[in-house]
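As a starting point, one isolated chain is supplied in structure tokens, in the form predicted on its own.
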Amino acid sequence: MDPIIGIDLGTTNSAVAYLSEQEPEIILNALGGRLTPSIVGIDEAGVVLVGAAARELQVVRPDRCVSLFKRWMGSDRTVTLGGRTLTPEELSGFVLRSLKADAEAFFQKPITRAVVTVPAYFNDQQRKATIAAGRIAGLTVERILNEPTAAAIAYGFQGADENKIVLVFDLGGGTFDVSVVEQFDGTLEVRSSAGETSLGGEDFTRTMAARVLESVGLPFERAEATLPLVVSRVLQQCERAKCQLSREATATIRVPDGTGDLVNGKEVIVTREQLEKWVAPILARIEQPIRRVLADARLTREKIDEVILVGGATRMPLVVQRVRDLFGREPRGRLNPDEVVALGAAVQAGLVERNAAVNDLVVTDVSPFTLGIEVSKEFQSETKSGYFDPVIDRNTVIPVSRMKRYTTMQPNQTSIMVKIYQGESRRVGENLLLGEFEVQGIPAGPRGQEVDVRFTYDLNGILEIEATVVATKKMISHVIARHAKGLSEASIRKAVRDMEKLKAHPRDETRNHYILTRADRLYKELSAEHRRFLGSLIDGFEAALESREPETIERYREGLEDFIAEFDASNDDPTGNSDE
């Protein structure tokens, strides 16, 4: 049987991992790297980019890329790229590809399964989503795993027979979750989860390039919208300088005019202190989602034996500091956080496969916020309506299945309106609207006619409703809907269809197409004699690539890199080595 792989899709870097015969291993994409970048990009001449590519052009042509779409996941929001309007889902099935295509390059056989990872806080309508981008890749999502608990599971893999209570603290590029996690006797149960599918390293970013562009007289909005090319290149700047002021005082931002171009542009310097004035208001949002998860777990603080930190962003010495004053111990990271998430969930890939290396491992899961239906209620003579009954509360161990009975308010009504709500709100406008659908065929008479309403929750997050009409047996099944807002299984065949037509870079021609999209990018920042030294390599590369000898190609690509690791101030680094 061909093995499962276990996927880390994240918002700013991606990964791919498997359970070897001793313990998960991440696989290599192309280019070597242990991270792909979670960037889509389509080229002139229509070629599709993802990962450190795709990365490149997207500082020359920020028009032509796309990041942080896994925010975008369960949502109608789309981006035309090359003249294609894309979805979420596509674009996130072209990451899932990617990383299937490396899995099946070191497989050296087709792969067909895969265990993914997702926020704790993702809703209903996002793992559906997550699920379609899986089947528009050529996967089979086997199993929806909630990333602090896949950060448990590599942990829990290495040292099953402690007890002890962990608390999973992950803030990564785009979102921020924490669970608490109890482990005994190769058992990892998970307690409760939090979070916010919008808090994360990309954040602070984007706080950082807001003020280093103001601080030369450019609001950050404005220039999004009328400077798109100058905003990419000092986000480029701005991440490369958030990674630096993890290991120094200070570090300098160059802030190109109005073309583009770096070479007559501004310096701007930026010490941590400012750094972290600046992100402090965004950090300071961990902590209700860790009160919360406390709470429902009936912790304290002082009863966590051990904080674990997951997460790109974490490696942020004010957020390692935050983790310290708020648990008053020291965190740990001994797995690398930006791989930790890949790591559990090839451990999971395992359990789905009944690999013989996790036999002793159970592990389980809740559900990270709160089911039910919209209710009307009575006072004295006047009904209200709007108000949020649960179904399920939020962390209910799955999977799970809970009914609970209802009951028509007028004379004669032969049908109810039951309208799905996540959320922890006592009123439904300031929860999720799920779904909604209508039971009919109610026998008529007075008030109180009864109506049975259970909901299903699984392992992978998804939710099925059933009503069932007491008097008559009558049943609706509802699975709550569409694989994603607006993504019907039409569209979802239909974009399998797009993908197996559009080119994608041959997997053996990715270090080729990457060097030289990073070559034209560095060719834009030189001065006029570097240029021209750059400009020659290149059109020797371009000429070694058309005769298609290896040798030849190779000996001008490492004349071409050399130039590259000497010049590129940005020093960016293929492997994607940071989600901060």
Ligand code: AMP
Contents of the next structure:
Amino acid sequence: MDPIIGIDLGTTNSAVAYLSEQEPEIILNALGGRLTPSIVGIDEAGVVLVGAAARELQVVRPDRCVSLFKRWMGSDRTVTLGGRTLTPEELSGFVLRSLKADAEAFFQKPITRAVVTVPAYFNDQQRKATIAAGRIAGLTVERILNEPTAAAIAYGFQGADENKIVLVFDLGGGTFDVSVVEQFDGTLEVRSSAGETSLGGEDFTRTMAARVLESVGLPFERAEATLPLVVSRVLQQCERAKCQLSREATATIRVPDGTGDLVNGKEVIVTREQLEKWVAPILARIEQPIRRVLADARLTREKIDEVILVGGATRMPLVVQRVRDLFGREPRGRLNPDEVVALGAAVQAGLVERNAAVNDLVVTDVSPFTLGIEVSKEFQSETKSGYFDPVIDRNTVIPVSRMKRYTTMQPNQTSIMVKIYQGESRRVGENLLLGEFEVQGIPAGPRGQEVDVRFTYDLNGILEIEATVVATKKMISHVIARHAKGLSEASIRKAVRDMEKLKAHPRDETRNHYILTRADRLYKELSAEHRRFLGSLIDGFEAALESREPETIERYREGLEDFIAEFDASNDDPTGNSDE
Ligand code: AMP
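Please move on to the form predicted in complex with this ligand, as the form predicted on its own is already shown.
Now the full complex is given, and it begins with the chain already shown.
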């Protein structure tokens, strides 16, 4: 049987892992990196770039690249790149296809099955969109796994004999998730989950960029509309500076002039203290989900034995300090916070394929939000609609199937509209509409005719609804909620066909292409003297590529790589992260 891979499809970075005989391991990408930036670009030649190469292109051609599209999963937002309109499912599909290719290169055989992680707080639409992204990439998603659960699995896998209550604190690029997990006798039981789908490190970067631009007299929104290249460079510099401020007290950001040229830009020095003051109001938003997750698990902070940090943004000292203050203990971060989710997904993949290494592990998870339908209520003689009636309460162990009986409110009412919502408010207006359908064929008669509605929530966190008219015992519909948003079956099939038509770089050329894009970008930012030298190296490399002789290509590529590495070392990498 072909192996199943574990994929962390992240907002900022993605990673792929597999379960070896002993433990989960990360699979390297075509550039030898452990993380692949979740960035997609289409270059001038119409070729799709994913990962570090797209990140390079993004700095000089932000109009041809897109990142953070995980935040649009399950919505109908699209983006146009190089004349092509792409859905978030297709964009995620590109990232998944690139990770699939890395796994295929590693195993030397086709890979068609994966466990893919999502934020615990992803709703039904966002989960379905993730499964669709997998299909577009040629992957069957065997299981959708919640990210904090994946992290708990990666830790639990190593200390399966311990009994304890763990809180997983997962602050990534775009989402915040928190889960309470009880570990006992080889079982991992998620007791509760909560979170926010729009809170993460990218918000810190954007806030920082806004403040830096303001300090040189450029309001962020105006700059975004009129000087996209400047904003793109400042964002990239702030991303680097933010990470630098996790290690050092100050960082310098160069704001380019109006043309986006770095040479005559202004320098802004930001201290760690300043950054912490700017991001504190955003970080404060972690507190409510933490309160909720503890209340739902019926625990106080003191009962938590261990706090596990997951997600790149937990590298910020301020975040670690907040966690320390909140729980009165030192959080644990033994596993790399960027990799732990993919590692957990690989263990889950092992569970799906019944790999001997994970025989004894049992994992249970919960539904992180309440699911129910809209009902009307009678107040004396008045009927008011718009109330939410829960069918499955939040933090119920999944899989779960619950039934509730409803009755007609009018005489001779022969149909009812079932509107399915997710959320915690008493009023449906404040909750999220997941779908609706009509139950017909109710016998005419007095009010009070009965209809049973059953909600089934599967292991992937995906919902199915059935409705039965009690009098006729006939199940009217076996309905999978029709979604207000998201791709239809026909659009998924079309996306699969389109994906096959699109040009992508052969995997073995990725490294060459990446180096060339990076060198090109560096060239634009160098002084005349350095430029001449780099220019000759680029010419040589291009000629070598034309020659198609592997040894010549490698020799010239190494020359270029050495130059870039030397330049990065002496300039603290002004062109951005080189930390693949
Ligand atoms: P993830 O989604 O888990 O890959 O997390 C990505 C987020 O972590 C991005 O917003 C990064 O800027 C942030 N991040 C990564 N490394 C650091 C660091 N050393 N200091 C601060 N933030 C970081």
